[in-house]
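Presented below, as structure tokens, is a lone chain in the form predicted alone.
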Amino acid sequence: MGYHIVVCGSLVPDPLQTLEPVQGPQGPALKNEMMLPAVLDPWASHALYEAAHLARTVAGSRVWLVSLGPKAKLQQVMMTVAQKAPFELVAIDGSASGFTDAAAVAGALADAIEAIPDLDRTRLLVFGGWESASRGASAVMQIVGERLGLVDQFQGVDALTVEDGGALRVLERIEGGRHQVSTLAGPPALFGWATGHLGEPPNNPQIGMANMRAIMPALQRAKPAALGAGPTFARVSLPKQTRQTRVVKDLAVDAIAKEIVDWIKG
């Protein structure tokens, strides 16, 4: 009958850009945080790519994003996404900064799914990012499928293939660049995904156009999250550099050698 597939990624700014760290009147922020170019989180995509070939793959399937963040920021970005794979728009009003609470993010998410009209929870497969380009916490996803009372999760996720008879292999990674592979016998389960093994879907106007019929209305209806207090910082600031130079003339290339090994040790 196909899976219900829901993928869980919010917005990051743009990794190309200049981030720097300032302390706001509501607590740490990002420097014109509002006025970075934004994207889908790298991590979330290969989700959503993993997602769409899956669905591609298993007739019947359907594939909802379910994405928090201020919606004039979601419009923007769901512009270029919608592009990329088709998808149901699932959309949360509230903000997608980086100094949020994981729990609180977790349980906006959760109650979102939850939502989810005509949503078959015996077939349903959660998809995230292992971890994200704005927190890196990895633990939303983990808290994502505790609160939905998803038993069977996996985390570090490189490839989720469907068998003979529907069991579905999964790649996972662990320790020591190894992978360890566990069959799970169907669906419900959660998936928190790596970097995949599929590329970047080139855009394709036509699913762009038919995404987008859909994604307007949900912006439209996109409930505001209360995250309520996050954790709290002393302060927030860049990492400093630190540079030692000494020049010396006529030094031995043995010498140089044991002088940069001597320092990397210590």
The other form holds:
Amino acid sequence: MGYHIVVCGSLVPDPLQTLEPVQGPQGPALKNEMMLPAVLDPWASHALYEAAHLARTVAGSRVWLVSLGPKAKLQQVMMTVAQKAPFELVAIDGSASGFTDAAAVAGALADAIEAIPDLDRTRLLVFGGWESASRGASAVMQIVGERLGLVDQFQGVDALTVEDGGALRVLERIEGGRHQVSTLAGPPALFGWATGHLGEPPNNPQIGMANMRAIMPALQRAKPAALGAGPTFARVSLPKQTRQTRVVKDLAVDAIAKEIVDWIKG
Amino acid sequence: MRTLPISSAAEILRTLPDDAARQVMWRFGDRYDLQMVVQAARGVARGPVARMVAAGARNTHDWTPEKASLLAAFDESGITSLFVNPELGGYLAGPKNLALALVAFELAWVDAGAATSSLAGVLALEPIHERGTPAQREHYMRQVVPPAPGEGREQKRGAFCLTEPIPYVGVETGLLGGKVRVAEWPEGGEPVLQVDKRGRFITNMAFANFVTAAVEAADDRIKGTCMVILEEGDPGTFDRGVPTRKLVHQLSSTRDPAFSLKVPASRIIGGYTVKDGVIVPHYSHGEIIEAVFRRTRVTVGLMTAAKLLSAVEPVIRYQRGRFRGGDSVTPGSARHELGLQQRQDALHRLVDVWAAGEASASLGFAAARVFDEVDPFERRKDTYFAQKGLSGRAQLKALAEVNRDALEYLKLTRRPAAARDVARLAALEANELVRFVLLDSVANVLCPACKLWNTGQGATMMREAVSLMGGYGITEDCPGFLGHKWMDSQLEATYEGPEAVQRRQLSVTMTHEVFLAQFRQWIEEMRRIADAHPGTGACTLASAMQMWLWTLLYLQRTTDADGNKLYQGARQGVTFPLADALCWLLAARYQVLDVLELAEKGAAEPALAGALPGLVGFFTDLCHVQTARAAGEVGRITAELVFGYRRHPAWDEEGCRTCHQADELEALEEFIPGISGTARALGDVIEADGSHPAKAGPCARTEGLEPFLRMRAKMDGCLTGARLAKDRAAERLTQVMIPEALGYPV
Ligand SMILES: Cc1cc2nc3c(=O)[nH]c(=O)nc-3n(C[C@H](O)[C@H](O)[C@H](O)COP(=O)(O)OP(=O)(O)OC[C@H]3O[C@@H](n4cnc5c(N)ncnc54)[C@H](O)[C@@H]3O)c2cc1C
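What would the structure be for the form predicted together with the partner chain, given that what you showed me was the form predicted alone?
First the chain shown before, then all remaining chains and molecules of the complex.
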């Protein structure tokens, strides 16, 4: 039968860029945000790779990627993301910034998921990041789940395996590098992914070109998201001292750990 | 829009140009397939390739298992099968010159050896693609495509073997040492050939399973030369030879192989016919090589271009951070924030590197696009002539007629709309042979121009980039591997035909009347652009183009002081510098056109919205810098050629014929007071005692050269404003935001 896997994820500025908060006309933003190269949010990326992997192993599965982001930027990001795995895009035009209201974003995503034609709710697995590089509040996916009435929710997921008989075995991160194991009878459910265990698939233009046939029309169809006014921010600043990028070669793991410990101790 | 929105204080260059800008400039904004290919190649370049270089894989010229793993990365990311048409297992339809150029550009952004490794596979297939029989194409193209899971087929890789041990094939492709003989010829059956070929510097040779090799007949039963396909496993010796102890491109494999193999005659690329008991190959090795290099050289030119542009970000980062951490260098101070960017020369030199990188990328991608355009016309031309049974001289004669049509077409397009023979114009426009001739004459110039200038001048500019990093520049640790890139450029300038070959080819193709007729139109085009966009330096360029053209025509009809013809093949001292001068012009022209494209089409690109004015302003200034430099080169070269072959007058009877005699001047002084002083200021005067001013001879005469002198003076004036543009561009470099760290390991 296969699963209907919907992955929620959008873009964030490439993490190597200089990220400087500025006050824009619509509230806080990043300096030159629209000009910075963007990537699919790393947590959402893991969710997407896991979804593709699951879809490959369970025949008859389908994968959608639901993305709320500025349309033009989304298109650019798709040139890479679409090469990673087969999926169908549902695009919503709007800000992908973390300064929007999490509930409004979740609402837009849930609406978009509900509007997917042919989506079988009994087979539905909603994937996303348990946090994102733009917000990191672990809020959006939980609210999406609530809005869709998905009571089985797992956050910080590192593994999802299908057992004989169709039960789903889930590993969720807990303290101390350990995992909590749960077993679930089956869909529908929501999973906020941590990093999972899969590496980034190589780019494959052939997959990309196949995906793009549907992605371009999806981008053209993308409706503007109604996110409302959202919160107001009195002040936004970057913890500057944490962004001292240094490029060091050949450092042993122990030495890296020691340096971090020394830094924490101040 | 009449003027580009340039250089108001608010329009700074905000970030480095991104993919959205490049896609517009290099004209693949509407090609998602190519955009994906770019991302795929970039993933390999900035991932496994960069990690390998950073880990020191370049410190050996041996082909290691680690290096071999790159082939798998090429396979996985679609780079290997990019060249193959969909019906044979590839995925990209249509001509692939631009696609291959983009891949080479992305790979060489990190390491040109990796780019070469991937391209050598294409080079091996090109002879088969261009001139192979349908069966050969079907067989070999399919074999290089990575097998699909479960397909159970072994993937094959190829090498291209032309170059031979000294004294044979190098620059001079005519001197073939490789031989082909008839080994067996069964009655009524297919002949078996004995092929003996030694190669020198053959890329991919550590692992290639088949080789396309150039050989000459050493048997009365075979005619001329040809290319044959040799396979590992053919009876005889397939010796991969010793690795070349090369100092560059160590991520590719290069060896000196030796082959002594028996192969069926069906391996002759393009097939053969038997005439009076003699095997006559359909294509000579020369014909095949011409068709192959014509395309693959463009990609090489783009490798060096990528390296120049890749140097910008690491250099800016180095300059800004140069003094950070010093006791007296407090955060927020100019020294802390700008570092070496406080120094004008450091900025100006980086502007030069960037401008040269833009120009060479523009030239290279323009060349790739022209080949994409000409490819289908060329195929149809071949079919047309084959159907008509025209080949060799007969074909050349037929093409000469098409040339006349093409010239007529160009003439008609320049007439005012009312004075045109509209029907004739439409007929010529619809004539595919005319289209072919127009494009082909440009392609024949652009290919050697981009190979020559991008790599040769690119190597010089790469040295500038390295020097901007100080001692760091020539270490293995230099971010962006700039030292490696500098040295690598020298190979790019050498393989697939070194600079001399490109100059020789240009010296012929650039005199083609159809090219020159288009060149004349380009001069007018640059003036029009200058009118609408004065800041681009297009006017300077037009003046320099005019001067180049005048000089070419002058040299073609003039003799030197001894009465010897100036513009002729053997006189490389005349033809080669003029070829160099043309390259400067072409590169700057395409740079201007690309910026214009960005200014005009960028606005429709939402991803560029806020960045556009700053980008266009900055790129416009870079154009101005580059056109001024190009004009300077053209002025220097043409002046040397125009004057250099005249004999300087000496203080002898002949030389002094135009000198004034002091005693005559004194006599005239009575009637024309002051003439004596004026004559001394303006000309040469021989004193009464026979003495003369201390110099090499009377000043050189310039009769007949007045137009040149006028153009030269005008062009100098055209440089007005160029240095202001450079200052502005330099300032932008101090403001542009760059990422925190390079996007690939160091
Ligand atoms: C790393 C590497 C990889 C290579 N890969 C391949 C490959 O895969 N397949 C292959 O077939 N070859 C390959 N080559 C060979 C390469 O193409 C040749 O080295 C190149 O074409 C130059 O030939 P040559 O070395 O014999 O130079 P030469 O012919 O000796 O030329 C040296 C110089 O002499 C002068 N000169 C020679 N002839 C003329 C002339 N007519 N007019 C004016 N000046 C002239 C020029 O200054 C020229 O640069 C590779 C080379 C290297 C180094």
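Take the two forms, find the largest set of C-alpha atoms that superpose within 1.5 Å, and that set is the rigid core. Everything numeric in this text was worked out from a predicted model, so none of it was measured. Residue numbers count along the first chain shown, from 1.
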Quiz item: Is Glu20 one of the residues whose Cα moves 2 Å or more between these two forms, with the core superposed?
Solution: no
